[in-house]
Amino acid sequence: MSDLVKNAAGRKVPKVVNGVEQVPFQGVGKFKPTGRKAAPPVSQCGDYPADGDKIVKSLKEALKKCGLKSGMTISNHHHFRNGDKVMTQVFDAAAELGVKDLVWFPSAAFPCQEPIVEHLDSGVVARVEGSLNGPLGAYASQGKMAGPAVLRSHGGRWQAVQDGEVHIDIAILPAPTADSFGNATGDRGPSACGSLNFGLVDSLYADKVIVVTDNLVPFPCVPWQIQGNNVDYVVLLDEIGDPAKIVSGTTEITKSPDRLLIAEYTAKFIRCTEGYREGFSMQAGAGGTALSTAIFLAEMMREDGIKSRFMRGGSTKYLVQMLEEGLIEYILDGQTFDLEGVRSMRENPGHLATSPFTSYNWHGKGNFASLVDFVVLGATEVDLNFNANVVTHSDGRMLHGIGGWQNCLFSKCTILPIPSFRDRIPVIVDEVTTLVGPGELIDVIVTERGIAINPLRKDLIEQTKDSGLPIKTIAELQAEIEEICGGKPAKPEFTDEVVGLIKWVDGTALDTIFRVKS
């Protein structure tokens, strides 16, 4: 591992990670990219079947035809979330082909993919560069991978591929419906999961692209979210995923009285601001508190007789209900979090599939994130400077991915509704264990014990001063919570071994995750 340097956030980051030179974080909006976008090799139609039939009999055959070799980078989207049934088969096939040191570049990894740990142990897979959830995050935290995990936001992943920071050799794109030419969609078929657009960048930039489906339809597959002109091979399997598990245990309204109070405070806070008006926009995460906030807000919108122009998804049945009731005009959907969202995308013309390029990519000519009036997100911990962490817990282990969280911070008002403590461990700390979001972009912290507004947002302080809400300073909230919990949380002890790197939305190195002392 290379030497460490201090970046503009005061965090020490490696100069080189996995053989790639890093640019330290320079501040929000400070790094200016140069050069031109990356591109896949030029193809020509004469090398592909004139009848458009790109079907091969197995994943192993498709990988062989793609020229799979040791050291390559294999990518996939995560739209099946915890119901994916393809990627373990991909790496099983790779093992049978005798390759080693593969880099896995998913848009996110989930507990259902824990069997890939065996391939990490055997050396078939060297490391993972993607959002890690559950067992794979725990594995990486122990320093067992052959190189640190590199964690990027959804927009940061697109940026990394587009800018040539990550080169994808073979992209695997599971698709609930596809034709033999490779056109593919996710909103229909027995394994329908909604959007496939987290795999769009893979289809555009990878050297080789394999679409894997369990529902082959005659050409043309419409509407196509992945274009067959970018696809090399199509593989038909019996089952590619369990759509019931796209829910992944998070997309249910909270039943906790404390969290319901947090959600109510959040909705009331939004209602008190000037941003809450006819035609406002919002994005809420898929956690129980964020969903409950949307429910409270919907009732307030009915009372006030106002509608939202659009809401950003992760779509859920609650957003779908608001769309079909007429409370919102459009859902701009990045990923679909339940089966009602899948149905709505298929049936409602106002439910639109979007990609990380349109929504989040920082190295584009603008994106949707800054057009959103309010974003409601979670966090594992925040600190007195409003910095936030979503990757590690206070024990230093990385158990969560970044997802679109970083990208959403550029909304006009970023709100983090979080409980005061979890397992009697305070959530407001002096300094976050891992910096994932700079405090200057986080406007409001909402807990069941009060609301803290970032001092930089004097406008919000003024707008809500007579609201009757329990508005306090973040230091006052911290002191109250620590008194309840019996003091500050114990800090984990770290070794000097780097096990993970947090990237900022512009590709710069924001923070380092070190292995926790055992």
Second form
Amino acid sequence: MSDLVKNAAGRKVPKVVNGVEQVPFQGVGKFKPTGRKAAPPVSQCGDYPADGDKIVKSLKEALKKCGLKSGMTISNHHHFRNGDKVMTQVFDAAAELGVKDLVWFPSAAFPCQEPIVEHLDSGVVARVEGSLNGPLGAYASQGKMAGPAVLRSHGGRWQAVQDGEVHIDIAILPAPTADSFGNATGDRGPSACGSLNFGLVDSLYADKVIVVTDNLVPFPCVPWQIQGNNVDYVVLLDEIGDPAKIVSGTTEITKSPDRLLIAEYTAKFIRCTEGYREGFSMQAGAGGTALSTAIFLAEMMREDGIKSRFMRGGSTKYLVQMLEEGLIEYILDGQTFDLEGVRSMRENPGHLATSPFTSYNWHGKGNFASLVDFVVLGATEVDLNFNANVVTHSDGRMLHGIGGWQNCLFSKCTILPIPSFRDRIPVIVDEVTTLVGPGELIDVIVTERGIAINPLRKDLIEQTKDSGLPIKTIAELQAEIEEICGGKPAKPEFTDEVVGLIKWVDGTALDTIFRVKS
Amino acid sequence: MCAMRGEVGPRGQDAKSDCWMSLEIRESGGVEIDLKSKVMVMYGESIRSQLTEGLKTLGIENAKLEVEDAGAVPFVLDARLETAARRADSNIDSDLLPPLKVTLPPSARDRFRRSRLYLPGNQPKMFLNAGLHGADAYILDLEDAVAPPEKDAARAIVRNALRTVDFGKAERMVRINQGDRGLEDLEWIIPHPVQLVLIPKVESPEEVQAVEAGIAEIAERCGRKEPVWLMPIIESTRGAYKALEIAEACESIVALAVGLEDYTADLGVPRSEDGTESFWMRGQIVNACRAAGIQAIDTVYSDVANEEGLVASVMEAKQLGFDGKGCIHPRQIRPLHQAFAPTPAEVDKACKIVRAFEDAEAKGLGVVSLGSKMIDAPVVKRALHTVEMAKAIGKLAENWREVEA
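After the form predicted on its own, can we look at the form predicted together with its partner chain?
The next block holds the full complex; its first chain is the one shown before.
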């Protein structure tokens, strides 16, 4: 068992994880990185076909040509979400090649990739480094992986690769459209997913890069979201994804009356603050409550004659409607959630694909997240100090990846619209099970029973005091919820076995997930 | 003697904020609880001790209790355990009452009853947050929303909800069943925080009087002082013909409501969007109510997704003279309130009339006039009502006299 040390947030974190020494969290903005960025080896054009045709006939051959060996790190982007058909084939091919102990480093994992659990069991894959949802989360929570899961934000993933903390040996970049040179785009083709930019860092820093497509076009493939100059091989498959699961035909707003109420309170709260003014900016995800918030807000913007300079996606048809109506000047899109979003990215010059570098990377010369006036995010738990958790459930199981969540906390006003309890489980707790977001960055909690403002935000308290909204202290909200749920929930009991590490946006160790006692 | 077993509640994937229980009462061996719960870590111990206490209160010393819990809150656990026990052994007659957390909000014979949201009596998950949506009243429904085999389960849930769930300032209503079953329902609700009883499918004054007598008897027995208002629902051609007799059947009646599903079936025509077939009947009810000096409440609008249709139907109901309408989804409440609200012109005119009336009174004049027009007493009364409603819904300042004058 690795030694633990207490970090600046008062959480115990391991000194070493998977053989890598960890810097304990030192406080928001306190850790100062040194040194130079990592870089892939120098290549020369003479080693690549002069006619630009980098096609090899199969995934297996591409992996062989990349020099796949046991212990290597294989990465991919998650733009195909739950419709990915490539990654299970990659690990099947690796198994056939007889390698072991691979590290899988996706930007996120999805339930459709559950078959990879077999490769974990057989030892082809030693562990997954990245966000774990569904079956893989359950697998890791039970301590079955060889080494703890390391969970990072989207920005943290860029940071880790850029800083040389994670070295990618082979990057797999599934691409809805590509040419034989390796230029690739996500905004068109049968498996269109919008942006490919979660794979950008992989293409820039991996030793070897394989583009996998089912829609090959003659050179040049434009736009080239991924540049062929960074690509070693191109593989053509019959089918790389299930379009219906990559993008939804219809993202829908919530029908739940409670969530609609939460969304309405959120929009009304925003309207009462000084940040809501001509040219304001916002980021809201594709969850039902966040979408509904955007719709309520759009109505208010029409009434008030106010326009937004930019909105950050996850884009959906609702954001596209606002763009095309002229309520928004730009959509700066991190990922595209539905077909309308994909169409808009192709057609609208004001709909731009961003990357975790532009939006989220903390080890850069600024990023977009801190420019955003309002961000609307979810959470599984919030505590009395406004610390929040998105990764574990109150019973200690790992459930969700961090995504862009940590990065977005740097917005000027971070709002968490969340139901006050879910099936008897209170959302407001004395202390979060896992610390993923420090309370000093979380400004407002909106529930169906009332709104709590972080006491640090005296400005917001002042601006909304005559709003007529149900503003309460977080302790009042907690007491109300516990009255309904029948008292304080008990805490899970943990063993001292580390099953996961939560990284902060600067690469320091923020918290540890221990294995739950069975 | 063979073991006696009772089972209750939803189970499987779809169960939410509820639980399934199976209780087998035995001759010996003590109590054995087999608990599976989605909230095991957080509330497993608390559930176990609540169930152990509950079995003690019910006088059950030897039993096997199986529970599949999907996040039921304590009052639901109590209700399910009591029903399982009563089903296992019909001789069990102890109530498992959760602590009383509710005090009755103010109620009056003529309070606003624009919206009343129906909540199916055996689906407690829908109760917990209903009060946040601002209806004038909530109806815990024991009648059509509950399948016949679950009537007993719903009674326990509704009773416990009345004692526990906060519906804010809204009026607390229960729709009982028809006939004798309805009279039995009263035992489960009258001793608890309920304010109005809806009586379904009423066709004669005697049916209402029987309910009133039942309530009086129970209120006497349990020392209840607060009134229980009655709202008979007219849902048949016979009921429609007897509307005035029914409206005047007893003192506690504050409104008649209209139910159209059964009425149109009785007429032998399908229910239409524009309501041509029920036009006479609804007019008849409004007239009977006005004659009896009580409120008239229209039926529900059942297409939840169609907000425009809802608003149109409220405008029509308002024009016919109805004071309120039923809701089957919280999303219907706000558009309904907005549609029932007086228009700015109506508010303005009502203020002028009230002011003229007050001036005339102050001067000791017997006749109220506004401009060149004489104003009759009923007009003043309606204007006062409009002013009160406008104040209640924030369309008129409390101190409007100072602001406007």
